[in-house]
Each structure stands twice: as C-alpha cells, then as structure tokens.
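Only one chain is included here, represented as structure tokens and corresponding to the form predicted on its own.
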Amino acid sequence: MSINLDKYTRAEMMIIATARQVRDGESCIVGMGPPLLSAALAKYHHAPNMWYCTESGPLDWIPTSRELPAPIGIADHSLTQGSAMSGDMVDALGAFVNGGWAQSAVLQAAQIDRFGNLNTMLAGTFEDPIRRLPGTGGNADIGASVERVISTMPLETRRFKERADFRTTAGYIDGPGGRAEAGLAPQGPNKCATTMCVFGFDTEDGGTTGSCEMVLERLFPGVSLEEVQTTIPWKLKVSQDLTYMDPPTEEELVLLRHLDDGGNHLIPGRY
C-alpha cells in the first residue's frame, strides 16, 4: 500500500512519537485514550515483546491476529486475546504495578506542569473546580510506582501549567528532592510527547540532581523553536542538542490508520 508521506497529521506524528519510547522487552502499563493506540502501535511494529498492560487487569496483551485494531478502552474485550492472565483492578495495580513490575506507563492527562506531574482530577481549585475532570483512576499508583513515565498530551497552553491545578500523578513533584522526600523512588527518563515536539526532565538520578524541569529535546518536522516556545507559559529549557525527529515511516503511518480505522483516537476532541 503506497501513501503520501506529506499528509499526515500532528496527532499522528504525537502517537508515532509517543510509540518509539517504547522499549521492547519492557513491561508498561497503558492508561486510557492515546496512549492505548500508541502502545500498540509500538506492539505492532517495533515491540512485539512488550507487555502491554492496563489497569483492568489484561496482563501482556499478545494480539492473535494483527487485524485487530488498537483497543478503545482499558476493559477492551480484546485485550484478553492473548493476554497471559485476565485480571482485574487489584491484580494489575496492587501486584504489577506497586509490586514493582511495571517498567514504563503510557499516560494522557488534562495537564502537564514544568516537572512533569499530570493532572487528571480537576481544573481550577478544589474548593472551586472550573471543570471535573475523569479522575485519578490508576495514575496516582502509576506515577509513585512505575520506573519512567511517557506522557501524551496535545501542546496547548491550557494543558501546560507552571503548576498544576491538581497534582494526580508524581512526576519530579517541586524538582529536585521532591520524589525523594514523598518516599518514592527516582524516575526516568521520564519523556512527554506533544504535537509539535517531545520534551525530556533535567535530571539525569531520577529526581536528585538538575532542575528536573522540563527540556524541549526533539522538534517535528515543520514546527518551530518559536511555536513551541510561545505556547509554553513559563521560561522554557532548550536543549542544546535540539535536533529534528524524524518524520513517519510508511510503514508506521500504514499500521496506525490500520490500527484506528474506526477514529476511535484521533477524532478532535478525543486526545
């Protein structure tokens, strides 16, 4: 099948991002939304020895065909096709993930701020909240457990905040020490992957030494230093080596509108 490499669109290139995170061989727990179509297109085409896990309790989903499409939700009934064990809530948060067995996430939030901490709860203050959000459902346990994060959020000032309005899951918590001092253990390297770029955390321990902010690390292809930076509501870090990324492969475009045939995941307003 031939396509256009030109016509894709920023979401795709978010999901695409957000898949070459992932790492074969690693176990990750995979929250709702987009991360669920970006963990399977790592599965599909990078990672097939992954353990693609929700919090419903499907343990290392293996697809039995790959016709099937990306899974709508973390309950999805395919999800216990090839998958090791079928679960539920307890065994997937209490055993894998704060038993320490979860490697990485794959997460989506309503905000992200300069240290990493999502947000799933609420926007504006708890005693006065704009909008209630989903809630915390298994990121809370997901960012104190979990050896590095990968977040996926659209790049909108409403979603980047110098600090969140709700802290639902750890990231670096105030920066340095901040995990440390919470009891949990260093993270990283934690990435968020947006619609224009990827960013990284300055801190090379998990959470000890640097500022644990915030990096931009890796442009899209026809975004600019500028557009990032306008968007962000704080005094960005830049890395020094700010390169490219590059843009979709074929065969990566090919198997992710395979893998959302329905526009289950990249309908405006769904990620």
Contents of the next structure:
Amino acid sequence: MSINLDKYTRAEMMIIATARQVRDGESCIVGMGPPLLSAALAKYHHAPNMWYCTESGPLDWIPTSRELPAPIGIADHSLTQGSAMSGDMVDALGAFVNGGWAQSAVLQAAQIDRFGNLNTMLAGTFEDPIRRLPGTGGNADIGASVERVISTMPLETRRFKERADFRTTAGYIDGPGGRAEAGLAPQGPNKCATTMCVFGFDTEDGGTTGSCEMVLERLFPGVSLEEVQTTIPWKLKVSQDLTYMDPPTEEELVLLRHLDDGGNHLIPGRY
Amino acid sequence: MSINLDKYTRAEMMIIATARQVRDGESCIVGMGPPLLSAALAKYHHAPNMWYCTESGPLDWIPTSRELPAPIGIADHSLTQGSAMSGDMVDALGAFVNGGWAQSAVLQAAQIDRFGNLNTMLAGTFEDPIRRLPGTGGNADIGASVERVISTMPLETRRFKERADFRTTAGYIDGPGGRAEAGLAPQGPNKCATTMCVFGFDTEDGGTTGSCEMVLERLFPGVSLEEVQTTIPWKLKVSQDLTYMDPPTEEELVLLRHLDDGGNHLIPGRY
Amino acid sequence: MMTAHEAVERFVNDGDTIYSGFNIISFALTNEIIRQGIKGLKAVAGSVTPNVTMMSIDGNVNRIETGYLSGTLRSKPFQEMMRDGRVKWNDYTNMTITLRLMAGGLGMPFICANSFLGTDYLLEETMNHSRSLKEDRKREDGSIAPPYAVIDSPFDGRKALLYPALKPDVAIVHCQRADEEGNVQVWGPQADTKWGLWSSKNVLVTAEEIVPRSVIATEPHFTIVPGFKVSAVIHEPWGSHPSGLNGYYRADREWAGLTGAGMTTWHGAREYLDEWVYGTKDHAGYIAKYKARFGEDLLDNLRVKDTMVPEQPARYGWR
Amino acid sequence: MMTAHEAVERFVNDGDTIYSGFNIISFALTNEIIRQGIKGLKAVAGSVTPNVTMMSIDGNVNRIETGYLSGTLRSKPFQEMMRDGRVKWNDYTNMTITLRLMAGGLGMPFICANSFLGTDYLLEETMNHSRSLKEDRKREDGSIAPPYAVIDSPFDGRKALLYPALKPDVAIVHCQRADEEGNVQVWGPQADTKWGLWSSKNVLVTAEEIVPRSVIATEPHFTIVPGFKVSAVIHEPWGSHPSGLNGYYRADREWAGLTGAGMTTWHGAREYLDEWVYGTKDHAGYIAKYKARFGEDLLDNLRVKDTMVPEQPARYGWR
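Could you give the coordinates for the form predicted in complex with its partner chain, as opposed to the form predicted on its own above?
Shown next: the complete complex, the earlier chain at its head.
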C-alpha cells in the first residue's frame, strides 16, 4: 500500500507526536481513547520494550499478532494478549500507579491550564455547567503519583485555559511549590501534544522552581507561532529552542492507520 | 483395624470435643496445629459442608482423597486440594475474617482467662518474661471480628488465669460491655475445649449482658468437677445443665488417628 | 441456584446501594431490576456503565458514586436528569472507588489515597454541590459527613486523604463460570469486580456456564469470591450481552444502533425498554427475541473464535 | 538474570529492612546474605520463618516486626537474643503486617484494622518495651512515633486503629517460575507474598524454573509482580530447600535433625552455618553437597509425584 505523506490530518499528527513522547523501556499507564492508540503506535514503532499498562489490570500488553487494531478501552479484552500480568484495578492504579512504579502516563483531557492541570469533569461550574463530562476515571489518581505525564488533546481555545474550569488532575497546580504544598511528589518533565504543536513546562525539577508554565517547544509542519498564540488565552511562553517537529514518516502513518482500524479511535473534538 | 475405645487419651478427647463444636455448613477460620486437626475431624465426621479456611489463603479445603493426613500448617500445600479459592492473606484474614464472613474460628492458645481473652504472647511480662511465645499469628485479627470462637488447650493451671498474662485476642475483655466499649462487635457463644471438659461463657448476647465469665458445661468421662475446679484459680461457674460428654465413638477415634498421621499433631503441652 | 427473577425479588430492595461494575456487566440482572420496577437505587462502581443509564430512565437508579460515567452521557435523558437533580451524585475516581470497595470488603472504616490532593475535588462546592449526595451523608446529629477528608497522619504528621468504605447492599455481576455453591470464577481484566463483590452484603451472579465443583477446584486461582459470600447464582448464557465476556463473546457494537439501547433520546429509550426489557419475560426471552429478529448468525458472529492455550500449564501438587 | 551472589552484593545493604515471607522462602538468598556478612537487617513478614533464625545468629538480622515467630523460638540462641536485646522487635499480627505491606505497595501512609482493640497490644509497655523498636520510630523532632495509633474517624466519629505502611528496602522470595524480565509466577497458598514484593524497593527472586515470556503470557493470572518491579531474577533449582514449593517438592522435615539447621543450640548453629552455608560457595554447591552427603535419593524423594490437572481449562479469548 502506498501512502500519501502529504495527506495526513492534524489529528493523525497529534497521535504521532504523542507517541513520540513515549520512551522505550519505561513503564507507562495509558488512558482510554487516543492515548491507547498513541501508546500502541509507540510500542509498534520505537518502544517495543515500553511496559504498556492500563488501569483495569492488564500489565504489559505485547501484541502477539499485528493483525489486530489497537485496544479501544482500558478494559479491552485484547489487552490480555501477551501480557505479563492479569491483575485488577488495585494492582494497576493502586500498586503500579499510586505505589510509584509507573514512570509515565498518556492521558487525554477536555482542558489543560497554564500550569498543566487537567480537567475531565465539566465545562462551566457544578451549579451552572455548560457541559458535564464523564469524570476523571483514573486521571486524578495518575496525576497525583506518576512522574511524567503526557497529555494529548486538540488545540482549541475552549480547551486551553488560564485556569481549568475544574482541576481534576494535579499538574503544577498554582505554579512553583504547588505540588509540594499540596503534599504531592514532583512531576515532570510533562508534555502536552496537540493538533498543532507540543508543549513542555518551564520547570527543571518537577515543580519546585521555574515558572511551571506551559512552554511551546515544537510546532507541527505548516503551523505558525501566531496560530498557536491566537488559540491560547494567555501570553504563551516560547522555548528558546523552538523547532518544527518532523512530519510523520511513512512507517508511522502506515502503522497508525492500521492500528486505528478505519478511524475508530481518531475522534478529535469528541469532548 | 479394631479400636480399643477404652484406650483413648485426654488429648484425643480434647480434639474430638473441639471438633464437636464445629457445625456443618458454617464458614470457619482454622488456626495452626490442633485446630487444623480438630476441624479436619469435624469435616470428615459430621460437617462435610463446613467451609474450612486458613489464613494463608486457601478457602474451603475439601480433601479429595482420604489417604492424606490433616494439614499441619496454615499454609500447608495440601490445603489446595479441592479448594474453592486460592487467595492470599488479604483475602483470608482481610476479606473473610475482618470483613465479617467467618462464622466461627478454631484457635489454640497458651492461656485463656476468666472472660475468654486468649494469650499467645508470653508468660510473665514483657520486661520479665518467664517464657516468650511465638505471638498471635492471626488470633488477634480473628478475635476482633469472628462471631463464634472455639478455643482449645489442655486444662492446666498455668493456662487458666483470672487475667491472661497478656491479652493478645479479645474475648469479652473485662466483662459485660467490654467489647462494645473497645469498639468491637459482639462475639459468641464462645467455647473452650480442654483435656477435661468444655467451657461456655455466661452471656446470652455475645458480651453485652450476663457475667461473661467462663462456665463449665460438659465434663469428660471420668473427670470430676473437683478435678476441674482445682486447676482453675478462681471460683468456677458451673452450668445448671452440666452433663458428661459422650466418649469418642469408634468412627471418631479411627478418623482422628488416621488424620493425625502417627501423632504429628497431638502435642498437648507444647506451649 | 435460582432464576434472575427470584434473585432480584428476594435480594434487591428500593433504596439499596448497588454495585455493578466496570467490566463484566450482568445485563440479565439489570433488565430484571428494570422489569421489577425497583426504585431509588444508588449505583456505585469505579466506572458506571450503560446499564446504569438504562436503570436511570424509570428511576431505578437515582444516585451515583463513581469515578467515570462510561458511555452514560451519550444519553440525553441521563444528561437531563443529572442537570435537574433527578439523578444525584458525588465524584470519585476509578482507584478511590475501587479502594473504597476494598475497604468495605476488608471491614475497614476508611482508606487512604492521594488522588485529590491539589485538585478542585477538595472544594466545598464540589463535595456538597446542590445535586450531591449530602442527604445520604447525614449523621445522627444532623451534620453532614464529608465525602472524603484530610487529616494529619499520627505517624509522621503529613497530610493524608481518607475515603470512607463502601458497603453496597447488593452486587450484580456476570461471570465466565460458577458452580452451584456460588464459587465465582473470572478471567481477563478485572477492574473493581473482586472488591465490588466482597464488599456487598448480597452478591447476585449470573454465570455463562455452571460447572461442577471439581472444575473450580482444579483451577482455584480463578475464583474471585467463594460461595459462602454469594446469595444467588443464576445460569444465564449470553448474560452480559450486549457487552462482551472474555473467552466467550465480543461486545455487540451494532446493538445500540439497531435497537436504541444507547438511550440517546427519551423516545428511543422508552421504545427500547418497552420492547426489549418489559417486552421480554427474562434473559432467555431477550436472547430468543434477538435471534428471531436478527437471525442467529448475528449473535453467533460475536462468539470468540480463537482462544488462548497455556503453553506450559502450571501444576499444583503437594505429595 | 544474575547470580545470587551478585544480587545480594548489589541490592542488600547493612541496616536494610528486608521482607522474607511466610510461605515461599528463598534459602538460596538467605544463605548468600549470611555468606556476605550483611549486618543489622530488620526482618518483616506476617510470620517470620526459620531462615530468619539463621540470619540472626551472626547479627545479619537484629530487628523484627512480625505477627508470628514461626519455628524461630525452637532456637535457644534466638530466645537468648530476644531476652538480652541483641534482637529487638515489635509485635503485630499476620493480617496487620500483610496490610501494612499492602499499604506500602499501594503508596498509602497507613491502613486501618481492628485487630488490637480490646487487647494488651495497646498498652504503652507493649508498644515501647525495653527491647522494642523505639529507635527506628524516632521522628525528626526526637519524639517517638507509635507503632500503631487510635484516632476518631472523621466520617462517623468511631474509633479507628491505624497501622503505618511498611516499605522494606529489599524483598527476597523463591517462586515456581519467572522469565528473564522478572515476571514472577506463584501458585498455592500465598499469604503475604504479593504485597511483600510490591512494597519493597528492590525485589530479589530465585526461581525454580526460568521460562520464556510466552509461558508467562498464556497464564498471566499467576503473575504476582511484573518484571519492571523486580531487581534481580536468579535461576535456582531447589532454591527454597529445606522448605517446600507447591507443585515441585515437599519440605525436608528430616533436614534440621540431620544437620542442626534448626539452630537449637549455639554450637549446633555454628556447625551448621560453617558447614552448609559458609562451607558452600552457592546454592548449587549446597545442593551438590547434600547429594554427596546423603545421596540423590533423599532429595529426589521430596519431589511431588502427583500434580493437579485442570479439569476444564479456562480459556482467554478476544476475537
């Protein structure tokens, strides 16, 4: 099958950019939806020894056949394929995540704020919700304990907030020292991969010093700094090393489209 | 094999008397040593549907072959035989016992006191121990949560105390209301089977009213009330319905001697 | 052994707290609860699933404690009821609900987890919002217990966040197999199931297969809850349809589209419930109706075709 | 994959807290710890077992937190050391130690259990007796943290008894099988093993068999701790001898009588350690010496002859 490399979507680039943040050999807790697809792409592409774990209990999915699409849900039965351990949520969220053994996480969210806090609860307020969302699932559990959080969501003004409408998942909270004051361990370096770019956060030590603000690190091909800034409601910090991200390789695109099984996963704007 | 019914020991009678307290159909947590043997005898003899569980995780041992002796330890591998569930200590002591699903328990102890508290910790005091014992194992966990505790030990003065040298396992504590005041649920009717007799406790409602004292209920054949009273250091309560316990049946003795595998378990006075 | 009808009649009461989890849903028991018109249930689970949407339409469920509304917000009726307070709730997480169930199962009054430190869950307006479960948390003296609380640890003085134990009145679940005594065996991703069952006073289980005790006893590691803990075991083939069952069948992804089972509109929900739930006597009737309407093939196509064989089976042995 | 020598050298340090539990004892690693002369370990487990007696003779272990001294008091040297304070300890129970390990594994600061309500464990003279672990519980400000504490529940005001989490530095265990990545599989009565491993910073595992990942993956329910949690996996046939291993061999009940492994006297203990521990290079050497001394038959007779076959094997499947 020949792939037209010019014809990839920004949603596809988001999944690929997310996958590129996942490192080989690390243990990773993967959230439902696009994160499952991104992490599966990473596992097939450059991180075969990443421990791919989901919160319902399967630890270290290794697809034994490349015929199947990526798992859809965090309790997808196919996650048993090749897995090292078939546990439950006490094992996966309790021992693996809260116990401190998950080195990274891939999560989706409806909103992220300037300090990397995630929102999967609602738009608006509890008393006057614009929209109620499904809730945190395991995101709050993960934000409290996992070292390195990779979040992924389309770049849209309603999703990027100076302060999230509801902080379900602690990032750097209110800035430097926020995590320590709340009683949480350091976290980072966190990333947020979007449909236009990848952000990092301005803290060298996981939330103790630096501004802890979101920093633009990589632009996708064809996206301008202005286009990103227009979408973000605060004056965005830009990395001194801002560069363009490489476009998808043929291998990435072929794998992604196979794993996506005809578009079951790529549902940008679903929230 | 012909059994001489006159030639049974008091230790054998103790095991048999203990077994007779175990009811068919109930769920029972069984402690190591003589309790394992007593409960095994009950299961073979009159309580085939008793759920025989031990604290290391095997729930509902059903011996599939009568060739084997009774289990020796609470983690004996043969407890897997026919079992309904192979769990761990969180399942067995946590969910089954502390969760309130064990209806009865069979326990040994070094001492018991007037109010049914058990001691498996030491003789003497911490600072001046006459003898240090192995500790509580699961007995304290069980005393806190199980409805009906059947304890078993030889009738010896050093074992029957006005107040146990150390209360490892709550019975009725200091008397009526003791359990409620300590924050524990009611317990009873408890029994203590010895080498001479079986005791109950004077409380109709598991420790709220009555004196909560030990009461002599059944004498073994050939044992006199005086012999028992001489061994007990306080003025013993005697049931109005005091009767003699039936001697071992041939079936009980044959089963017991088979299960005991040549005397591995019957170790009266071991503490 | 009894029927789903008898089990629900005997063990599910108006106002009960019901655990129905995450991963192995008993639609057989769900539909029976709807048929019998049980009212005012509180649903608890790490994630509540579309069967809870169904049970909310006629008020079978009107209260929820969960970490995730899985698929339920696709239902406009459900969204509406959350907005106007016909459904009340407090929010937790997948882990904290699982740990609360575990605490209930282990006889603990509460359990510790960091999850809400540094988040808006700790705001008064989150804990006691106008449609929250304040009333359920009323103490004898009239004060309202918090849904979770921060204390200082007596050991090191650091902040610790406590969550109260959950002890549901009744749990419903579908499992791969059980025996007549109610020993329940499950395999595959387990989520919160084990502790949902251990924490609940009454456990109602539908089983895809009923097997002899000897089958259970030669693989005792698959048992998640033993028979003395189970109030009713019911033989219900396809008991989790339209959701799936590891080793037996996949989820029926066409079902909501074909029938309106997604509860997306009031009208569609009404029609689905009238036809497929009230309009069938029991789960066997529901499956028979499915076959009559869509043909046996559609159902048969859901069956798992390849199953996994142990490469070097573990062997227990003791002599 | 490494040798027991390398694993102990790299991961066991003087003064460490070490979990060695209950049911599947790695005598291979125990003996290596003694050979390397590690000092001042604190042993924790639901029940500590005779390998802890051995490790106490030369001061490898001098502190204990446990619910039960299983077999260790048969040793007069051990009794003596408990009396004169060479061994210090605090007493818990099988369940409370298991829950403390679970709390450590789950990242909780403490966990709740009723076990000591109404008992003498709550007396000051029990918690802080003269040979207790007060020093280990010293806070930064010099005060002594309690070994467990009663608080009032913030939810219902009732008494709740808290036990602090245990987070050992290192765990040693023997398992039936593991793969090279360190995925550890165990079957049979499990006691506190799983949480002993999850709670420990470094996990050292000897395995009776090393199997390919595919063996693990076709029976993933036997895995109690995954490879990313394991620091060293070591292939050691007969690694738990003289204790037993479900499915492989029975405990060697003659051993203590034959060799003095029971540590009943100082002299016997010294002779046993000199000959069978210091006098062997590694566990393979120990087993070779056993065979040379007593003949192969004695060891072979311990092998389990009958093993249990699943009557109707559970099948995972997803498509």
